[in-house]
Amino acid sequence: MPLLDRRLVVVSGKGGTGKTTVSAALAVLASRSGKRVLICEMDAKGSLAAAFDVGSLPFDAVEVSPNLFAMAMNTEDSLREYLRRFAHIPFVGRLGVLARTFDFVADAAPGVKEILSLGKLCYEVRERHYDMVIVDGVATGHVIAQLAAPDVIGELIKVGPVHEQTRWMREILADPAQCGVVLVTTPEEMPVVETAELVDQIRAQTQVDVAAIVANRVLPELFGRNDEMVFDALGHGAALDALHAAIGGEVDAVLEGARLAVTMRRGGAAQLETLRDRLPAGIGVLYVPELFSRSTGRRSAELVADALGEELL
């Protein structure tokens, strides 16, 4: 199933891999194709707002560009909406004590908070308010609990409205034609190891399909083998003396930078090869190059969207 044809995509990754930027880029890419897209930040750290160069995102989605709507999840508003939609209890003011009580209960009962937050987004999918919902999800250490929450609650509660809600949530999450997880990594040892392990855990502990891996900040091949031979020759003897005479002391920094670039590229390529070897058949890797740009916010998301667009053609 093509990634952008899925209606719910949950993006996760180790901190520092560019998870939010990739989430924003996927939303930009989908909206460019004419889809009406909702993107939601689950941890409410404000990173998604920065990715679109806007102020703090509210719970009620706001349009940040044509066809693209963004929101941030929070406990009180998600509880208010749940009670209004499913328990038919209207609230006018703030929930106050009830929200604090809910936090206490949710901390003691695994899966409750996850049902509220993920349930809101599954509801948007079910009601077809958007063509695609993208979740800037929690980091890798917590995403399993989030994805498995409907199964956990569904097993604990066998009848009633909560069981019915988990039933249709599970149907959406377990359908690879509707839902998939995208994991973001970088070509470094720890993110690669953690990503490979997370793929295994998702497949073993949840019913959600791993749609793709995004390898972010991949260094390009700046120098071929012949170029390396030239650099090696320039770094010794009379050739090096001639360069010093013509250019000055900067030549040493240039040659060292070239060697470092080759070393980093080879190290990253080896890590990505390890990742591909560990992935189950059918899970593709999308490559986003190192942008070598000072761009941030929306411009960075658009550049990553361009790169992902080329990969998904």
Ligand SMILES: Nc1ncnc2c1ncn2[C@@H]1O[C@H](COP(=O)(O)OP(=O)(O)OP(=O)(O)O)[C@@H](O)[C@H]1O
Given for the second form:
Amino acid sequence: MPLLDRRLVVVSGKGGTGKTTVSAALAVLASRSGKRVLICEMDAKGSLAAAFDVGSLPFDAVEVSPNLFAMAMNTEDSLREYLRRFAHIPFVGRLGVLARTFDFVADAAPGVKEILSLGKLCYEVRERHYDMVIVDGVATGHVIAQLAAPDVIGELIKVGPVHEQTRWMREILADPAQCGVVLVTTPEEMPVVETAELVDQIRAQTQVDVAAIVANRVLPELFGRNDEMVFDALGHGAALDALHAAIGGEVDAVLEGARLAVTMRRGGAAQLETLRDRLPAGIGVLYVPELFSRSTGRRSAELVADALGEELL
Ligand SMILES: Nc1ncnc2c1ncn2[C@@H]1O[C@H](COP(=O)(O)OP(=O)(O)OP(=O)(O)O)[C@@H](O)[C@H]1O
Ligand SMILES: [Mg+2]
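The form predicted in complex with this ligand, contrasted with the form predicted on its own above:
First the chain shown before, then all remaining chains and molecules of the complex.
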């Protein structure tokens, strides 16, 4: 199922690789095509608000651009909404004692917080409040626990409303036509190794389909083979002497810069090859270039959306 046709897309990956940027860009891309999109930040960093040039994001989604609604996850608000909707407790103001009890239970029982946060988003999918829900998800170390939470709790609690909740969540999460994970990496050794391992873990320990890998911050090929030959020729012997005589020692820094650009690009390309070799068949890699512009926030999201659009559309 094409990525943009899925209704729930969870973005994860190693810290700092561009999860928030890529999530925002996917949301921009989907909303451009007229879809009504919800994007949710799962960690409380506030980077998603910055990606849309707004100060902060509340739990109740706000429209940050036409068709694009953004929210920040908050387990206490999610619990309150859950109680209102499913336990028919009409209004819970300040949760007070209940919240403290909840924290106690949630800290002791794995999966409770995860199921409340992911459950809220699955609910939005189930009720078709949005055409697409994009999750700026938790990083590598935590995403398995989040995606597997309905399985874990569903096995623990076999009857009643909580079991019913895990049942329909699992139906959405396990259906590759509806849900998929996108893992973001950069073309560097550690992120690539971590990504390949995470793909294996997601496939082994959860029901969720890995929809695509985004290789972010890929360096452009500034110089081709012929350019390299030119730089090599200029870098020693009579040519270099002539350049030194005509221009001076500054020439060395320029030649060094060119060599560095070639080395970095080649190193990144080798890492991307390793990544493609390690990935199971059928998982595509989408490439997003390093943005050299000074733009931040919404402008960056738009530029990354353009790049992803070329890869996807
Ligand atoms: N393609 C790109 N070109 C240039 N800079 C980028 C690109 N993608 C992301 N960045 C920059 O890298 C930094 C980290 O990006 P981002 O916040 O999206 O990563 P993250 O994975 O969400 O991080 P965290 O793990 O902290 O949540 C930001 O400063 C962002 O602007
Ligand atoms: Mg982030």
